[in-house]
Amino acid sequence: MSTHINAPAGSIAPRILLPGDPLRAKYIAENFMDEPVQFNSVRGMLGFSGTYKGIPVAVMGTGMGIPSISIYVEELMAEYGVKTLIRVGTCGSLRADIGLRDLILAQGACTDNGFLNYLFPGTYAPIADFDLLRTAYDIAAEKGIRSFTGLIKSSDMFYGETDVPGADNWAKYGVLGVEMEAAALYTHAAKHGCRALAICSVSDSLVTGEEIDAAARERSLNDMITVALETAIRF
């Protein structure tokens, strides 16, 4: 067992979905997985192992922000041998044509967090695993689910994101949306030679001000979950 995950060795599938919200992990386990078994509840960060279409898969919450997800994905890869990690989260759209519940497939992740400065003397550019990205894109297209592929920003701020100097440059330079975890996921996965992808469902627009409520964020993002699971079981 690791410091933050109360699971015995071999109890976590080699492919895992990672929502920020532990209640979304519970929702995924109860509504999409067969015979889910809870393997973690430390600090309320619920995790479950089960199967999807007969293939072992797990799901666990990561909490919000780069420090929180960094702890969990590091332990999942280093101590439990997880090889494929797919974030299933929400994000804010930076483009008017990317609407509520559209998917953003994060090809790469920019960040204003300082953690990369501790690791590199220059600027590291965290990117998704190409095979996961391509598979998720194809699955979304086959199912008629609107998706956009490109850069996302992993921010340290939730409130006041658009108030800081230069905030409009992110969209101007091609960033599609804002969330809080993808850059860390991609960086840790690169360290361990694992596959990682962030799939985010748009929960609010920083352009139009539209948003979905908290209950919908937790329970109604089924397109994103389906694309993620269908992608995960191929690896």
The other form holds:
Amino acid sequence: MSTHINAPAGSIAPRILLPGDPLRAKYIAENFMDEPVQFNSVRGMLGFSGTYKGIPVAVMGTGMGIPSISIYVEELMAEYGVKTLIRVGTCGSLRADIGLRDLILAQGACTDNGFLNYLFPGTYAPIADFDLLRTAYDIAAEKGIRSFTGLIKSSDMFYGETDVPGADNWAKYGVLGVEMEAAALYTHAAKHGCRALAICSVSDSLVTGEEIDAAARERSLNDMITVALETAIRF
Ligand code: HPA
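Give me the form predicted in complex with ligand HPA now, not the form predicted alone.
Every component of the complex follows; first up is the chain already shown.
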């Protein structure tokens, strides 16, 4: 038991997929995993452990934003010995050539959240685990799933993202997309010597304003989940 996870010790697999939405964790457990067992219900943040192709894998929601994911990943690594963490989320595209359904493999994550300023006397650059990134990239390519690798921004704002002064600079300086959690995941994983990667499926475009429809959302989530699971079981 930890503060926000009421699972017995040893009940969470050492590799975990992390969607923001707890009901997506349930969807992944029910549709992709064998013999999933629910290990958490505190605050409705559902978590399940099971197997994929015979290898133990877990999945759990993180909630939205840096404070929420930080709480869960700290407890998963510090209290439950989780070693490999793969976020499976959605993001907004900042580039005209990165469209709905494309995957972004977050090589590094910028943020406008203040936690890195509190932690460091300089500018820390949160990065993905290279082996996880390389593996996910190869698996996406093998499966013919379009992916882009590079920087994302973990924002503190879902609404008003483009209204603030300097908002254009993220894209100008090479940031591919916007989500809300990866920078925290990478930073906490680094502290614990764990591997982390964020894979994001583009659900909307901040360039064109278009948004994914329900059918395409499900198809692209399934592609992303497959890439994440195939990556996770190799670690
Ligand atoms: N901004 C932040 N997070 C997101 C977005 C976005 O446009 N789309 C999906 N997650």
